[in-house]
Structure formats: C-alpha cells, structure tokens
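The chain below stands alone and is given as structure tokens, in the form predicted on its own.
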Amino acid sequence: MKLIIIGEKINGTIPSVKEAIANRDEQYIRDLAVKQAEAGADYIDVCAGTAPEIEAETLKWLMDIVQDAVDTPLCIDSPNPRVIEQVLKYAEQPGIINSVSEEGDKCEVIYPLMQGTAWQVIALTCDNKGIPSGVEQRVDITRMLVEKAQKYDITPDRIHIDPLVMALSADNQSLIKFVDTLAAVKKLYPTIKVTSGLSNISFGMPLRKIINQHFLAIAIYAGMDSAIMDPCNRDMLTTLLATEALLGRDRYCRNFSNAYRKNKIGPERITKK
C-alpha cells in the first residue's frame, strides 16, 4: 500500500510562507501548491500560523488559493478547533483535519463536524498533561480518542494516529517507542492509520536529513500509513520510493524506475489552469 503523503510546505511558521502571507502573495502560495501536487502529494496541508485574531481569515485565504490551483484535497491545520470549525465549510471536498487530541475540548468540537461526512482526522497522542513519554500512555490516549470518535460514527480507518515522535537527541528510545506504539495501536484497531511528522526525530542533531530519511524507511517498514512531509524533497522521495520497492509494494519497480527515467521523483498530478 502506497504511503499517503501530506504536503507540509504551506505553513505560516515557515519564514518564506510567513512573508508571503503578510504580503498576500497569492502566486507564491499557488506555486507551492502546484509543486507539491505534481511531486505526488495526496493532501496539501494548509496552516496559517498567524495571530489568533486573523487565523481563520488567513486560513480561508490559503484554502481558496490552493483549491483554485490544484484538485488535491486539503489537510486543514490549526491548533484551535474553533478556527477549523469556522473554515471547514469552505473546503470543496473532504480531506483531513489536523488535528484532535485529548487536550481541552478538541474532540467535542471536531468530531461533530465530521459526523456524516467523509472527512478524516489526525489524532495526536497527547492530553492536558502534554506528550507522554511511554508507549502505554500513548496507547491509552489512542483508545480514548477512538472511543469518542465512535460516538459520532467515525470509524478507525478515518483516523490517522500520530504517536508524536520525540527528538532522538532527547530520548534515545524515541524511534523504538514510535514503532512499539504503532504496533500496539494496529493490534487494537487493525484499520486505523498511523502518521508522523518526519523532522522532529532529528531535532538538535547533525545531518538531520539523513536521520529523517532513515526514520522514514524504518517507519514505512513498521507499517506507517501516512506522513506529513515535503514531497518536493528529492532525497526523501527517493527513500520513500526505494523503500516501497524493497517491500514489494511497487509492482515490477515501475514507480521507482519511471521516476528516474523521467529525471524526477513522483507522479504528475493534473492541476487546474
């Protein structure tokens, strides 16, 4: 099964994107959307990363530009569930909501919005106490998130659990805990998806790109279903395609071979003119 790629480049916490948002540079945002779609992104994350009082307005602005540029569904990203509640109606097709957790009333706001729709959600294994260090606590939070979702007819296959991998420099067992959490969660809920942001693992270390590539390969082998990543990063996409070929997921290695024969990585996607 192909890894689901959630393109991460349209995020207001990235300095160049922050500047484009401040200047209302539509073309810059449009180009980021098109490049990610053409590189093979299955969803495009849009995150305003702005002051709370203008976040909803900014997020809608980003959504409108991306949806005009490409047909790729959105991953609507905000730490504030009330902001997602305000902008969700402007999405032209179901995508992914990023995110819920056991913090505050996030589930109580987001899950009702998903009821009776095809929307999916990223669910973080943290609560009001923060990110737990152990596997058991993360699995317990997963169980609570899934049980709450079931009350709104949201099945596990619509949930992308993010076990929140910690920096390896701070926790030498970070990857092991991620893999163990993934295995335990999949045992409980075989159809659930597991996701991750890839760059946290390498924080504070040299050669971060190399650490991230190896983490991606191991996580895919362990059963990770989706990743929040830069689909335009050739090295990361090479790792992804090579790993999928090695795991027998790329029939006759066609995706890998075609990517290099065309001197690029990832399939082209049809974009709006």
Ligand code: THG
Given for the second form:
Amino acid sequence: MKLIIIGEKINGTIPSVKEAIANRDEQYIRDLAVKQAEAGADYIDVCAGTAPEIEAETLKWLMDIVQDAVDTPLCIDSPNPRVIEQVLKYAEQPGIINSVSEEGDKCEVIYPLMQGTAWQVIALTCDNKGIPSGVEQRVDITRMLVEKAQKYDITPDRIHIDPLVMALSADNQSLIKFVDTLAAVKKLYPTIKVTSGLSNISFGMPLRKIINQHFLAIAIYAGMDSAIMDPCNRDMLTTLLATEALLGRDRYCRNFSNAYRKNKIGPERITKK
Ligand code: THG
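Let me have the form predicted together with the ligand next, following on from the form predicted on its own.
First the chain shown before, then all remaining chains and molecules of the complex.
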C-alpha cells in the first residue's frame, strides 16, 4: 500500500501562514491547497493555530477556501474537540479528524460525531499524564482508544494511531520505540493505521531535513500507513518515491523513473489526472 500523505502546510503556527490568516489572504491559502494537491496530498491538514476565541471561525474560513480550490478531503487539526465539533458540519465530504487522545473528554466529544459516517480519526497515544515514553503504555492507551471507538461502531481501520515520536536528541530510543509501538499495535489490531509527523524526531539536531527523510524511509519499511508531511518538499518526495520503489510498491519503478528521467511527464505522485 502506498503511503497516505496528509499535507501539513496550512497551519497557523507557520509564520507565513499566520500572517496570511491575519490578513485574510485567501489567495495565499488557496495556493497552498492547490500546490499540495498537485504534489499528491491525499488529505489537506487545516490548523488555525489562533487564539481559542476565534479558532472555529478561522478554521471554517480555511476549510471554505481549501474546499473551493481542490477536491482533496480535509484533515481538521485542532487540540480542542469542541472546535472540531463546531466546524465539522462545514466539511463537504468525510476526511480525517486530527485528533483525539485519552486526554480529557476528547473521545467522548469526537467519537459520537463520527458514528455512522466515513470520517477517520488520528488518535494520539497520550493521556492526562502526558506523553508516555514507554512502548507498553502507548499500546495500553491505544487499546483504550480503540475500545472506546468500538462503542460508536468506529472500526480500527478508521483510526490512525499517532505514537507521538520524541526528539531523538532527548530520547535515543525514540525511533526504535516508534517502530516497536507500531508493530505491537498492528499485532493487536491488524487493520489499524499508524501515522506520524516527520519533523519532531530531528528537534535539536543539525541537518534536520536529512534526519526527517531517513526517518520516513525507515518508518515506511516498518509499516507506517500515513504521514503528516510537506508533499512539496522535493527531497522528502524523493525519499518517499525511492523507498516505495525499493520496497516493490512501484511497479516497474515507473513512478520513480517518470519523476527523474528526462523528457517524461511527472509521476502519479506529482501530476494527478
Ligand atoms: N501529529 C499530528 N498532528 C500534527 C503533528 C503531529 N499537526 C501539527 C504538526 N505535527 C504537523 N504539522 C507541521 C506543519 C509545519 C511544519 C511541521 C509540522 C513545518 N513546516 C516548515 C514550513 O512549512 O516552513 C518546513 C516544512 C518542510 O520544508 O519540511 O515545520 O506530529 N497528529
């Protein structure tokens, strides 16, 4: 299976996007949506990153622009489940809710909204005590997240577990723990999805992008299903295409060859028909 790409670029915590939001610069947001869709994003993450009082309104503004610009489904990103509750009705098609966790009443607010729909959800392995560092605690939290979901007829294939990768510079076993958590979670629930952002791992290190690229390669080999990433980053896309080819997921290496041989049209990843 090909990696599911969740395009991360429409995020109010990025300074240029923050500015575009403040100026209500529709064209800037629209361009980010189109660029990511053309680069092969399967979902487009929208995160307001504003003060709580205006978060729902800002998120709706972002959603309207993206949905007007492209047909790619949304990944609605907010730490506040009540904000997600307020804006979900403005989505024109089901996408991904980002995110729930065992923190507070997140599941109790979000899961009922998903019942009887095709919405998927990213579930973070953290709880009121924070982010556990051990594999076993992360698997325990996953079990709780999945068991609660079951009560609302949400099957594991609609859940992307995000094990919240720590900075490698802070925890030397960070990647190994991610891989071990992934394996344990999939053993428990074979149809569940595992996801991750790609940039936390390299925090505090030089050559961050190189570390992120190699993390992507190893994570794909380990079975990661989706990633929150910048699909417009050429180097990251090269790693992705090379890894998929090496793992036999690119028939006749057609996608890779089309991307990098001269006089060829772009790959499916880049040029969507
Ligand atoms: N897990 C889940 N959701 C998440 C994250 C996660 N949402 C937010 C974040 N992490 C993922 N989103 C971003 C968005 C932007 C950047 C990093 C993570 C970022 N962008 C730079 C820019 O656009 O200028 C550089 C991008 C690049 O070139 O690679 O740093 O972990 N569930």
